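Coming up is one lone chain in structure tokens, specifically the form predicted alone.
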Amino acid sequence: MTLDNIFEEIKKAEKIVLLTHETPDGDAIGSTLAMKFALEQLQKQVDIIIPKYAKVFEFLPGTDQIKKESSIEKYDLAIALDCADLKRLVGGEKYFSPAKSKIVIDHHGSNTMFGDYNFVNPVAPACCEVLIGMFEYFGIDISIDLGTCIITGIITDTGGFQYSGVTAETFEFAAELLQKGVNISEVYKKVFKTRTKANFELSKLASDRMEFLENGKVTFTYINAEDLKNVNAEEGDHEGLVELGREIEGVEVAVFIREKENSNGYKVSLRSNDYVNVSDVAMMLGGGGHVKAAGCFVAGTVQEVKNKILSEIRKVL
């Protein structure tokens, strides 16, 4: 079973690297940062490389440890969470490559499945999700301070237990961290309710920008460069901005799209409410993503980028 051979070769490794995808979110940041208490239970080094994420997630434990590189060139494991192909792994070819050992822990359908062992599990809302049953196999102890990194996964990747992929399994995973002590109000309130003023600025811009195209079934906005630097933009501001769009009555695909420093072209974000795959339509791109959350890249100017996007959300609308 997969299981038992990833938790064999944690066991033989000294040195774990734990790495996520580029631009990460809360599912990301709370299941690496999870299984670096896990791990450290099971009396292991351990090093997150993580070299940029948004300040909304500093108040989490174990923060304080991520690093934005590392001294070591070739780790005994390397694991990779919350994060569907190597190309977006932040870290992948300088850290997961290299490694004596693999593995990919993950709940995106769209994985490439690119670790020697892989567990990733699609029904599930989010990585943390994946994680706090493989470490109740594992016999992992969940203290307030795993279980908060696991909650908070699994609040934002669920947009606070509202989007469809939420299953009585979720519930009943939140309801034993509550049980452990957990503080998931404060949690909520912490990564849904507290918002830096350059997000609020850009909230604005996208809002003023917002075209409801397809006879209002699709919203298009967009944030380059110039207004990033102009709100004095961290990474992270940019967060939520493509869901201004699905909250509209009527609207069945957002789009909020964002210029990529030094590339020439634009992150992709993709909402939907009801029947499109917006994953689909990111794998056309060359993305990926959930069925109703998914991005991709593509290169060009604003009006190219939407023509684009369009062209391919006109043949699933």
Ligand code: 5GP
Given for the second form:
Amino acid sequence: MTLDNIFEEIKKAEKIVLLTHETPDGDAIGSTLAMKFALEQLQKQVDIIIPKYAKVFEFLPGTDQIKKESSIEKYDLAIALDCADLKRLVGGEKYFSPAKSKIVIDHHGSNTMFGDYNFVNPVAPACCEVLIGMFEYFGIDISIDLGTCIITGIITDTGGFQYSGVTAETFEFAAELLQKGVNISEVYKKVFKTRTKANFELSKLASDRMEFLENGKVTFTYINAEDLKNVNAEEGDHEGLVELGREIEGVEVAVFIREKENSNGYKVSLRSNDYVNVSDVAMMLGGGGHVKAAGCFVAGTVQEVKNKILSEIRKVL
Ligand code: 5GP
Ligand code: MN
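Other form of same protein, the form predicted together with the named molecule, not the form predicted alone:
Every chain and every other molecule in the complex is listed next, the one we just looked at coming first.
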């Protein structure tokens, strides 16, 4: 069974590197940190390499040990967390591909299974939830620090226990953590109830530019590089803007695009409410994700990118 193989690989390895996807969210950071705490219980030497992440996650235990790079060229084991494909994995070419053994742990339905061992549960609402079962199997003690990281991933990827992927197990685990003393309301406040000034300024722009298309079933809005510069945006300041459209009555698909520096194109965020599978839409454009939250990169101007996305959305609307 894959879990046994993974445990064997971990036991064999001395130096382990943990990696995750670009523009890491709470599940990406939470799952890598949780894995680091778990592997340290197994006496492993572990590096997390995440060159850039949003300031909101700095409160998490263990972030002081996150590295921007490493001098080790060939790790015994590389583990990719919360990442659907090698292309999006930060440090993929540098640390993942050369490692002696490669493991993928994820919850994206679009995962390309790019490891030697792949443990992917597309039904899990967060990669952090995949880890809960895995840690139980490995006999890992869920400390307050480890639990805080896991609950952060679950809270951010479920929009605060809102989305349909949430299971009874999610709440059972949250209850267990509360009993242990993990401060869930504090995590909630840190990740959802505190926004940067730049994020607020960007949301004003995104709201102003919101267009209603296809009889109000689709919203489209954008942020360009100049806007990001004008508000002194930092990593993560665009988070949540795609939700502005999804929350509006009658909207099925919300599209938010933001210009990606040095790339001549836009990073696309897609969200849906009921019946459109945006992961399929994103895959048609070279990306991926989940049924109701997905993304991709599209080259071109705002108008060109908008047209390309809309022509895909129309097919499934
Ligand atoms: P977001 O809109 O929050 O950036 O991303 C939503 C979901 O889509 C996340 O689960 C993210 O991993 C996935 N996603 C975003 N962009 C891409 C992409 O370019 N490729 C793939 N495979 N998945 C993406
Ligand atoms: Mn995730």
